[in-house]
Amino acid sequence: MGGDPGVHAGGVGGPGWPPSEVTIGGLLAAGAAALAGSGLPTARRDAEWLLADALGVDRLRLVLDSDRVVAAEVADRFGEWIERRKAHEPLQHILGFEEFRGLRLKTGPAALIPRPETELLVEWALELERTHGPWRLAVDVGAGTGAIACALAAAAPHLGLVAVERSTGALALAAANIAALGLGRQVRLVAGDLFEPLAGLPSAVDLIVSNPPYIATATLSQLPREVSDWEPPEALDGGPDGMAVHRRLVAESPRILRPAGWLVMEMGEEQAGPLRRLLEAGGFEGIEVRRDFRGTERVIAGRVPGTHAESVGAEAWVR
């Protein structure tokens, strides 16, 4: 074993795992080997947050304790997530969570994992809603965990959310994290495509949001494994240009945003062109783009014509 407490002849999550005495340096070393040999470059990382999570603390404290002993049902668990984790199974599957603008949430294969670029989506309908409010209605189509619903809804208490998904585990997960965060006076889930079960709000809506699917279908099979093989493919598949639910948003949204309302969307590259031609032959106004962190354009916003007016209908929708 070379004098390493968390190397040995079976491997991680491999026969004889796991060893008789191993400590958090031993384990995370091994750990860390084992996923940089399946390819992945985020494996010292990844070994630090499976291990951090069986051991129920901070990744910092690996640090403090590297030479402390680690029970064996621990080590055993540490073990069996490594080898997940090395068929690329999400980091955020394992561990059940992800983390989006400070909320923690619960994730799992029913739905898109949040990504740091949605956050950009989620400021820039705050910024929207401080300078053009104070708004009473928005919706998130396609809600997936919850996770934009979510983090407007916390970080605007007097905005009424509804958070709409077709998907019947996507609504299981949003309707567990709604909970868990304490949302559930603020945000009204319900089932359905798109603005289908909207019906009752003509005119009603200050802000639409949206991180609708934008991979075009014949470029899925290029997507990471952890994506192509554990992301559900109806929250990727944008159709063959991937845009298709982009045009049914721009198309359908101005039936339910009331003057002046706006519709913030996520995007593809090389989409901001394209949905910016569609959104003007829609008729709206102030069309804007923004660029995610990796400098991509990644959100596009445009309004409906008209000057702000108290939303009409949408008593029903805000609780």
The other form holds:
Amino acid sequence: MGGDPGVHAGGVGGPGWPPSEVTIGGLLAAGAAALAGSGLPTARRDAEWLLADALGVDRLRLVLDSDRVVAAEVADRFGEWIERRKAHEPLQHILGFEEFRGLRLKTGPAALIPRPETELLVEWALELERTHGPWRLAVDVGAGTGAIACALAAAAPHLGLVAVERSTGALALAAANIAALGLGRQVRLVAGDLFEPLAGLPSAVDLIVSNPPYIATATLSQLPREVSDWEPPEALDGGPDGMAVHRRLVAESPRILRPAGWLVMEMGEEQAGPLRRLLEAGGFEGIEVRRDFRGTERVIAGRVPGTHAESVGAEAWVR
Ligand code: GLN
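Okay, that's the form predicted on its own, but what's the structure of the form predicted in complex with glutamine?
Now the full complex is given, and it begins with the chain already shown.
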């Protein structure tokens, strides 16, 4: 067969793997080919991430040290990871982390992997805070990995955050992220469903942010396999029209927002119109929609009526 001397003919992770001597360049080519063969459009990039992590080096090193021989254990680990990726397991679950606004967040099957679209929600919330703030207390409803709460806390050190999450597995991830980023004094994680654990917080909150589940139940199975097979349905399934949780957020948030407090929510395609009407019917003002980098209407924001009064009762929640 000849071919690239560094490439193992049996395939990465296949019979006879790993070969006795293999270079970084050879492994990378074999891994990328195996992933491309499984129809993964990001094959080369994914193989780079996996090999760099298996070696414990930066991706740039792969190019610089292309001729370096790789230890058998590393080749072995890489082979296992390539097999997992071939089954469409998300790269982030294999690596165990994702970057979100420059923060390294621990990820896992218990919570939605933080998406770049959600960074837009954070940008906008920070912009609102700069324009209308300084604010003292924000709530992230359905915190998942804690991405939104951690990113807001890291960017606005004066802001106290309450991150609410009901899934035990997601709570563990969020707790690990808050601790690893040293944000434990700023972000309080509470277990519970939506605003249920915040009953003692009437009219005290400056900002509510949420990336609720927003996929219509009937379309869940049409999502990419990475999502439908590997991410938790409770973070995705938004009921018959995908807006069941938004409805509850719009109905319940005025009770805990202070006058002129803001609600900022992520949403799915074609939800901007219905959600705008829902917010209007709920008495919200200043309603605006922003598009993500693909041009899809992705985030909606509005504020409850009134003029900014000093929030009452926030003290107990801000450390
Ligand atoms: N944006 C997610 C998707 O890819 C959905 C996230 C959500 O429902 N909040 O499919």
